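Okay, so here's just one chain, in structure tokens, the form predicted alone.
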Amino acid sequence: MFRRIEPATHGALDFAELERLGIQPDDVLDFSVNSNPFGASPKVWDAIRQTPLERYPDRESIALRRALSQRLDIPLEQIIIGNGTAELIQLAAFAFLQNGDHALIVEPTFGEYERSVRLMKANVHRWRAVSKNGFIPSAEKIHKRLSQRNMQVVFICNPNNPTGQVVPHEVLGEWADLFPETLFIVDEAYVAFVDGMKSAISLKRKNILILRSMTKDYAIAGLRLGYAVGDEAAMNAMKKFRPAWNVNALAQAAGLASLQSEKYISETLEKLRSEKETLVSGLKELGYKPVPSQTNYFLLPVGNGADFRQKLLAHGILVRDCTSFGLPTYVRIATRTAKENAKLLETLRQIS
């Protein structure tokens, strides 16, 4: 009677778990989420305080879309706003997949891609990067996989979560040209964390759909906000499955204010890159071997990820157990502030 679709596993605080353990959420340092740890811009807080709560939000998020249109130099009609990229992934699956279709997922990666494919009763295909190559995607092997079967959709997280690796900009363009009947859904939730990385938006291919988060770099995860960029026909297809008022007024106001805070964001992200180098050096001094990544987060081999997570959580520190990514011997750590990183390193000294 009921369809059995397993939920995807995520990082971040599990409030029910903390309650069972008798831990207050405010007492936990969260290294499990790949967000800007310096917090939202002061302009965001000002915008939130000025937002009327008695009024329904704009169903089309026109002001935010217009600001993004000007920022990205693309038509307004090629942008839709979502309640985080997780909602946009589902909308894309609803719009572009149906029973019996085939979707390729480049792994290890975010679990919502597979869940959304399964919701549509489409067939899941995988290409998986491996540890011996530093989890760097092989353009040649993925191309070969694409040549073996007609895929309706390909999901690529770029930069990838949890590995922090990147598929080169020009490679995405080549794939789009070689496989024009395939829709490449490129999730760029973490693109801002890679200094100088080009967005696939600039490729301007009709069969590339780009998903962008505004919660990670702008530090507004509690509001849930993201957007999709693509061909106007693709945007219209996704809109048909979108709930009314899917983006609340506070999120829209925060998004607009964030776009006006570029100096603050660029300064904090630059600081974050520096802190990552210090944290990685500290981990190496303790005998750990962080896997190189191009982002603020990285994989750390620890033997048993679940046990390692629980040991740190008992000390008020949360890291991401990577078992759900098919990597049970790893955790994922996202860089935080200097003081917080120092606490992590000191705790690891104590429990090692």
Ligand SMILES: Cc1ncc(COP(=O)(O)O)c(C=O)c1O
The other form holds:
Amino acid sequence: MFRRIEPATHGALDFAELERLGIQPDDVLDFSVNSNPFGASPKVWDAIRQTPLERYPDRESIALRRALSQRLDIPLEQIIIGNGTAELIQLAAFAFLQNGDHALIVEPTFGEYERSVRLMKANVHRWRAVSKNGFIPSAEKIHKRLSQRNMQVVFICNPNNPTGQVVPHEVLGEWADLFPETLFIVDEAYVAFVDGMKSAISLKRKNILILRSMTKDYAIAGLRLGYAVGDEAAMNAMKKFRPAWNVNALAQAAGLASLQSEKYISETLEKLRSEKETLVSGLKELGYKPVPSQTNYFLLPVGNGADFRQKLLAHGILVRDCTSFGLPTYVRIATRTAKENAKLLETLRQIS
Ligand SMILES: Cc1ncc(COP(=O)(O)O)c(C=O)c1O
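Now show me the form predicted together with the ligand, since the one above was the form predicted alone.
Okay, now the whole complex, with that chain kicking things off.
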């Protein structure tokens, strides 16, 4: 009677779990979400105070799309806004996949891609990066895989969650040209965290769809906001599947204000990059072996990820157990502020 679909596993606070453990959400330091820990720009708070709540939001998010269009130098018609990138992943699956289609997922990666492929009853194919190679994706091997079978869709998280590794820009362009029947969905949720990383938007290929999150670098995860950039026909196809008023007025206002906070965002991300180096050095001093990554987050081999997470949670620290990524011996840690990172290191010192 019911269609069945399993939810993807995510990091972030699990409020029900905290209630069971008798821990207040405000008492937890959350290293499990890969967000800007310095919080939203002060301009966001001003914008929110001025947003009327009694009015329905703009269904087309025109002001925000216009600002993005100027920022990215692409036409308004090639941008749609979503209630977080999570919604856009699902809209893309609705629009571009159907029963029996084939989708390749470059793994280990974010669980929503597989869930959305399954939702459409399409076939999941995987190519998996391995620890032996530092989880760096092999362009050659993925190319080979693409040559073996026609895929309707390829999901590439770039930079990847949870490994923080990157598929080079030129490689994406080459694949798009070599496999014109395939839609490459490139999730750039974390692109702002990699210093100088070029977005696939600049490749301007019709068969590359770029997903961007505004919840991570702008620290507005509680509001939900993301956008997709692609060919106009693809954007129109996705639009048909979205619920009306999918992006609330506060999120639209916060997105606009964040775009006007360039200095705040770049300064906080710069600070975060330097905090990451300090945190990684601190972990090495304690005898851990963080896996090199290009992002603010990284994998840490710990023996048993689930146990390690529980042990730290009892001390009010949350890390991401990587079992759901098929990496049960790892946790993923996202850098926070200097004081918070010091607390993590101190706690690790105490419990090990
Ligand atoms: C790779 C990736 N894409 C998308 C999302 C979802 O982002 P949003 O908050 O914009 O829905 C996440 C969140 O964890 C993610 O890791």
